[in-house]
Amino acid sequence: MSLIGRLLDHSVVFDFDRTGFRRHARAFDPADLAVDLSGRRALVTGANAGLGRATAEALLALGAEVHLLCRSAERGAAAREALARAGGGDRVHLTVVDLGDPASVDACVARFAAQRVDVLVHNAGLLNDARVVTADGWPQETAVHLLGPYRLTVGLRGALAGGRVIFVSSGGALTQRLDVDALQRTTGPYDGVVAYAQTKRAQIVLAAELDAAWPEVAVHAMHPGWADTGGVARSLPRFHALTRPLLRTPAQGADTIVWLAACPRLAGARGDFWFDRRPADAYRLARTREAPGERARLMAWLGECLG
């Protein structure tokens, strides 16, 4: 890479933006996509709208059979109608689940779990103005973005043998340290942007962990960059309107999502954490390295509430 391009990485507006992915994907392999899914099984989560959307479509444009699991019914079918019309056809199908629910995901599990499951993708997110608390007493981004997928994880990792895991951090998450403490609090102030980060840093560790405890399952954590998509209109108007001219496409987001569901050239690799097709560093700042023994109060906590 030339010494442009290094010190535009670093800039990270110049990196995460569409830029940075249209620079970035001059070194992209396009033998690295071409392949055939025909048969391979992929679940997605959030997959009605933006980066889960893109997801799901580029999956079945590879001819793999994709499952988009939805919190909302109603938004979850009219995705699959209109993913159907696009060319996925009875490929495409729709499984209702709430992240935030535990007897919704032990549902999805036992949907799913005497069947093979080639890719799963944990894409689901939300990112709240003020606190919302589960009924089981969680936060409600700590629920959906982490102990959800961990349920579900772990409840289909027989049928995940020889597969992979996929979860779709954020940039954010490189600006906050690992604090297990953070990830349960219910009280006291709060900070929407911050608590989202906390979770998706959790994302990234917990990936980790899985990945060296699981020799079967490949699992990884990836940031798509700035991508412009519902949720960041929703949740981030100012940053998006700021930053519209220069946010990626839902596409553009997802690609590094598709490749490592996809590329041949990944089978039997371990977990990474990857930005545009590369393995990137989780630890930018010194600061946000986890404090010994953290992660493995992380692992004991989830296990905890796994019960």
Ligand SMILES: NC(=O)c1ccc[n+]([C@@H]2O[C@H](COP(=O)([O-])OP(=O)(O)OC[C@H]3O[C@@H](n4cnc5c(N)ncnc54)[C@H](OP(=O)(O)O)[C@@H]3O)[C@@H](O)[C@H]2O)c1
Contents of the next structure:
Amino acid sequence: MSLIGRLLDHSVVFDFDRTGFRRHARAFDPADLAVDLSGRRALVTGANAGLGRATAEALLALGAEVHLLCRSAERGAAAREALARAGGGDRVHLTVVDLGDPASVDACVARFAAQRVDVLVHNAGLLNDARVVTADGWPQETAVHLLGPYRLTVGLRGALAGGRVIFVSSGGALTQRLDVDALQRTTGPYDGVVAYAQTKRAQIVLAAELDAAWPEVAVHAMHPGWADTGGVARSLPRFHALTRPLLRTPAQGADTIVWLAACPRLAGARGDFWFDRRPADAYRLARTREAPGERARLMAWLGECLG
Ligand SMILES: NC(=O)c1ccc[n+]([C@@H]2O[C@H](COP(=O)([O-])OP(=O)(O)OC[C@H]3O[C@@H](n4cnc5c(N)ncnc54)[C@H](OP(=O)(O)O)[C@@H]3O)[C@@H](O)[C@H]2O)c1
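Next block: the form predicted in complex with the named molecule, after the form predicted on its own:
Full assembly next; the chain just shown is listed first.
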């Protein structure tokens, strides 16, 4: 990459924005997505909107059978109908699941555990401006970004043999160091952006830990840069208003998710942290390296939460 390209990447803004995507896309190999996914089954959480919907649309266009895993029956059905009309036909299906509710996740596991699942995309996400605690007592972002996805992935481990799991993390994660106590905290001062970024850091660690522990499943984490979605407009209205002309389209934000799901060259590749189809440094800031034992604490706590 040219010196100017490297300087722009270092600026963060012109790395995560649409100009960054266009610059990075010059190195993409079109053959990577010249694939036929007929007969492959993909599950995408939070697929009724934003990046999840763009991911579902792209996987359908490549021929996959796509299951939209959505928490709202109405929003999910509307997305399914639109995607079916747009060419997905009878290859697009809806399962209603709330990732913040273990019983709902277990029902989803029961639905798919006896089938082969080629791709599982953990995309569902939220950023709250005030603390929300789930019925079983966890911060909502921790439940939706970590506990639910972990439960779903462990439940589907057999079905995923030979498949790929993708955690959609965030560039915001790169500002945070894994802190298991913070993931569990339900009292005291609350900053939604920090709480969100903490769970996104934990997703990167979780993906790496699962990938190392499970030889039969490739578990990746990625971040999408900054894309113009309803979630960003609702959760970060000032950031959205300020950066809108620079934001990526949802399809650009979803590009690396689709690439990780579909690229044949990645068959057999072990998981990593990715951005714009390249391995990315998850520890740009040295202070974000985990303290000794913190990764093991995360995995032990997630195991306990499975019950
Ligand atoms: N857009 C960006 O620039 C950006 C940047 C970094 C990371 N990300 C990550 O990318 C992912 C998608 O973000 P987005 O911008 O596309 O957001 P979005 O437009 O708000 O979409 C989020 C999706 O997650 C679903 N969801 C939320 N809580 C759920 C739950 N408890 N159970 C099941 N589904 C749930 C939402 O469902 P409802 O429609 O029913 O609410 C929606 O379908 C998130 O993980 C986000 O952290 C996005």
